[in-house]
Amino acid sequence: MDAIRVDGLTKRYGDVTAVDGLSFHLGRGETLGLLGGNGAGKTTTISMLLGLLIPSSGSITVLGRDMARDRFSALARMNFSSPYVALPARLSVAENLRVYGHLYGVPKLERRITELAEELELTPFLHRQAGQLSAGQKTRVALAKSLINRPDILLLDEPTASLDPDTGDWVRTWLEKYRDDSGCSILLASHNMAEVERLCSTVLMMKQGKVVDRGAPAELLTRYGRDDLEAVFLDIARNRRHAA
């Protein structure tokens, strides 16, 4: 059973089509990358997977559950992280994790918070207000929030945006280890080409709501005759033909 299966997914806002007939599947323990410019439909896709937006048409199946009919049992086994979604600034890191832990009904919650604080190096500022943290600290707290329920599926929207190279590498290394240790499936939307190339087994190249190409990073590099995904991205964005 796939972790996620999407068939013909479409989202329209009046005359504007934000996502147009999207189909893909994400296997267990795999990382799938959504790559595209601003307005390509990446965040809209993630919002539909989370049940925050209702599709205009098409279907989403998560862990064998039809999201149109039985989304809540699937949502309990998913989680999400984005640096663009701020946690309540006046609550401490521990208080934020406690709130989300209760929402997910996490057993032995205080032990889970302690584990995450140690693994993600949050302990020194666990009782500091979230609004007083640096960008790198906020990113680690957002990751902790997304892992509080030990999700089987993790949806990540630009997880290392605005981070310095060292902190970004730390986050990517940690995600790789978590995926390999837990078998978690990850859907990653990112503008960081090196990040996608490193983490993803399959990449969907999106433009104006449609998938215009797909494949493993190495396949795309060969197809376009390029040395890195950034060059492939630019070819697609500028309507250049690929080499093959």
The other form holds:
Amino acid sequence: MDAIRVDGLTKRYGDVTAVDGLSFHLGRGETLGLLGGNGAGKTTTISMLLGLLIPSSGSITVLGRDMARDRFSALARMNFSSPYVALPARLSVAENLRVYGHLYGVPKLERRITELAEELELTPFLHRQAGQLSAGQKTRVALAKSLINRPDILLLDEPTASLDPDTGDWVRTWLEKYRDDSGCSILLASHNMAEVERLCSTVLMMKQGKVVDRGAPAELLTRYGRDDLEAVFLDIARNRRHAA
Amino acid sequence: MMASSGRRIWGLVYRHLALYRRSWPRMLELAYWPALQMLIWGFTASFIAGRSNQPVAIAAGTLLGGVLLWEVALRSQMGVALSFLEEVWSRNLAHVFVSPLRPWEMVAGMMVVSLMRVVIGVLPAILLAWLLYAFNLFAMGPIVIVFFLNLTVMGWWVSLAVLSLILRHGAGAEALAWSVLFGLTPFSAVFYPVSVLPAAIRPIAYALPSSHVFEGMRAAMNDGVVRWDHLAWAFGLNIAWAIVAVWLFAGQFRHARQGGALLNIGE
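Now the other one: the form predicted together with the partner chain, given that the block above is the form predicted alone.
Now the full complex is given, and it begins with the chain already shown.
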């Protein structure tokens, strides 16, 4: 059974089609990257996968559950992180994790919070207000929130945006290790080509709501005759044909 | 199933408890307006009672009862609406909506928070009325609990209607969280009987549970009788309006999920 299966997913706002007939599947333990410029439909796709948006047509199945009919049992086994969605700034890190631990029904919650604090090096500021943390610390807290329920599927929207290279690398290394240890499936939307190249087994190149190409990062590099995904991205963004 | 729901509701309640524990301005704000209202109307009532005959003095007492009970509805309505807006202001709404928390559990959690806000907000004002003006709201008997209950429920369904408008129109409708119930004050017959209103407006007043509560309050305070007819109307109207508000909220929530409003509701 796939972690996520999407068939003919479409989202229209009046005359504008934000996502157009998207189909893909994400296997267990795999990492799938959604790559595309601004307005390509990445965030809209993630929002539909999380049930924040109702698709105009098409279907989404998460761990065998139809999101249109049974989204809450699927949501209990997923989680999400994005730098564009904050956690309550006035609450301490521990309080934030406690809130989401309750919302996700996490057993032995205090033990889980301690575990995450140790793994993600949050212990020194566990009792500080979330609003007082640096961008890097906030990212780690957001990551801890997204792992509080030991999700089978993790949806990450630009997880390292606005982080310095060192912290960004720390997050990527940690995600790789977590995926390999837990068997968690990850769907990653990013503008960071190096990140996608490093983490993803499959990449969907999106443009104007459609998948214009897909494949493993190495396959895409060969197909376009390029050395890195950024060059492939630019080829697609600027409508240049395959070089190879 | 119910245990899971209870835990999720507690998660939301805990989020607000943690917030209030860390924010004394929020705690102060809860009791500030009810206490201020009590002081202003208390002095006004004392002035009227001191210079007038016995019936007017009794009417001055009902003013205080009206102030205190109307605060229950106001605080209850704001309690739900502001709990929702706290999530919008902290840009946390998407995290809440992608968790397994059902919309009805979210509403239930906000209602619990609203009840706490009512108790913390109105209790000091009740004490103030007793200490400064020797006005005991509970002197009318246990019926006051029924008045409390009806006005709390009214605050809840009004806030569901406000949330529906916020879901529909975004942050532009935020001001309604503070103002909408004030707009119903003239029709609620808080400080005067419905018979004072022009005949054309009376049907509007009688369509609100609050006017029946306040007619009942005046009967209890002035005549010492329980007007079960008004109470029955208040309960019935609360149920009817609550059904309309739930229908409206469910419709607007779905509309928000179709239009993407949950992603940018704070803008």
